[in-house]
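For reference, the chain that follows is the form predicted on its own, supplied as structure tokens.
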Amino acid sequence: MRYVGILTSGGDCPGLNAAIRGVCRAGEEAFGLRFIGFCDGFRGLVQDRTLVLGSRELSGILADGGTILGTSRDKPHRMLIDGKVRDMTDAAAAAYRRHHLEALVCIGGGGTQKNALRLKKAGLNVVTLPKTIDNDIVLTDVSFGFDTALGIVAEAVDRLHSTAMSHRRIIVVEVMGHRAGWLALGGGIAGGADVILIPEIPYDPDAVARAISRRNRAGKTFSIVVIAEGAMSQNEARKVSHLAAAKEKAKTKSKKREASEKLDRFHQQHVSHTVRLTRRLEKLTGLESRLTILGHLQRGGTPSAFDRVLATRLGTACAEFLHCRQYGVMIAARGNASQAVALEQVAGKKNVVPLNHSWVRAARQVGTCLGD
């Protein structure tokens, strides 16, 4: 028997089901593959916590949310044990081979992909699947979640229409997003968003408002902002390139501590930066202004077709790349076939919205205000 270990990590998402049961399906029944999961990510893995995915187990959850393993952010080689922060590397190495695995297959975002690169290191054979519902997981042209997550927003936002219409408010909406606006400016155009505020480009709260203003005298009465978890103002986008160079430019450990603590303090404070922006429109332009935070409702729920697709199909690419023993890569989608790429061209970075990416050249084009 040739047995796969396999785990989901990170967020959870639409369509992680949906590639557990396609990695599994497909390398049991077309290549003889035998699979055992670890429950809740990397703990489970170093924890040694299984389960074994037969037939019985993938039975009926190709449209499930969530995940039937379990999920959880903990990194091996920085893990909370007894209240203290250890490597674990080595006890996620011992419960590989103890369950003699030929591989082990670890299905998430930008996290996960660091994660599994330093147990390739580590020795271990390990291939991952893109899931994110951020949409920034490099060379590949999608990641499944995103457009199940797009769907939800685009909805959400014209569910709110009726009420900033009813009410002659704006109403700002906050997607998530950290570092990429693929969400916020995907649902945003889909849902007919007025203005849409994104990571890349940071904006001007006296630009956006004076967009506003100027629907208002055009005697459109109300206005729905969509703004990414992550957007920054301009000033807040200087404040943190000037924090982040100083931190570069540390010479000593502890200038380089105090620099990047700055830096932390600074985007813990910038969590309810949403709030602030919905009090200063309000102040800038006279209408009443309300928040409203999507927040987990855009990872949870049935994944659409396109994911479940998107998420079998990378699935069952996997289970080919295992059975050539083809190792130490992510399964990207390209196009309508599947590509192995390498780790080390995927750890540690993020697939960002361009400049000039149609999506913003459309947005533009029917009048949306970006915010510079």
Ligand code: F6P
Given for the second form:
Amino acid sequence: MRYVGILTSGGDCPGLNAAIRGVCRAGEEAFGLRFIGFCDGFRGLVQDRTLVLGSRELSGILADGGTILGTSRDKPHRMLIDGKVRDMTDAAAAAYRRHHLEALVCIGGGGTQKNALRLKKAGLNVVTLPKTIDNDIVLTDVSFGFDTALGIVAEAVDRLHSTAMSHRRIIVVEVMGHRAGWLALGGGIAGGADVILIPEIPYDPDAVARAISRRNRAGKTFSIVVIAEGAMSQNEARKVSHLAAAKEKAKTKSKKREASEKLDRFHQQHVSHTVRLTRRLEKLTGLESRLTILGHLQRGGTPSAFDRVLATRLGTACAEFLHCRQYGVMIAARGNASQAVALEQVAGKKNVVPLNHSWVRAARQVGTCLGD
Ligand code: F6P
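Write the structure block of the form predicted together with 6-O-phosphono-beta-D-fructofuranose for the protein whose form predicted on its own appears above.
To see the whole picture, the full complex is given below, headed by that same chain.
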């Protein structure tokens, strides 16, 4: 019997259950593999908490949001155990061996790819699948979860139009995405936002206010501003790159710690930047303004048809790669094909929006202000 472990890790997203079902159904039915699910991400692996994945568990989950396995943001090499951060890589490897696993499937985002690479280096056969609503994983055309979240953002922007119009207001919509602006950009374009602000393009609040006032003078008495949670004004972006450079240059340990603390403080304070921007736009334009934070709504609920197909396609391809004993890879979507990409090429990298991307050009060409 060939046994394979499977876990989901990082933030949940729609399509995880479809992927679990794809891997396990194809693995069992086509290739005779047996699956052992680990609960709550890498924590469940370390603590050897398992879930049987039989046909009953895999039935009726395709359209369900979340993950039947549970998830967490725990990293095997830095796990909080009894109030102390400990390296639990050996415990993870021990659980893997205890179950006589031939491989471990890790379904997750950027952090998961890094954790999987560490486990590969510790001698485990790992295969990963790319999930995240942020769409920021490199070397795959898209990750599952993104399309569903995009639909949610677009629908929210649609709905906010009528209330913004009725009250003649500015509505600022905060969308997830710390380093990559795909969700804000795609959701903003799909929903016809008037301003889209993403981390890749630091914005000038005066330029945003000017764009809104221009619309106002043209008789459009409301505006929708979609902003990624990681977007920054040009001043903030300068500050953060200055702090990061100081951290990089710091010669002594204490100077490095000091610079790192300053950077952390900046990020902690940045959390409420959309509140500040909303107030500022109200002041600069004289128009009443409101903020809507979409938050975890973007990650919840049933996956779109596109995400169900993508997750099933990548999950079943994963089973084929397991069958062929191709390990140490992420199963990526490339055109119509599913390709195995070495984890070393994926871990620690981020797929951010290129400034000349067709979505950026399209947004500008329909007159959307990108804040620069
Ligand atoms: O998983 C990606 C993501 O949804 C990001 O867009 C967001 O910044 C983050 O997770 C939020 O994480 P948490 O649910 O742990 O607060």
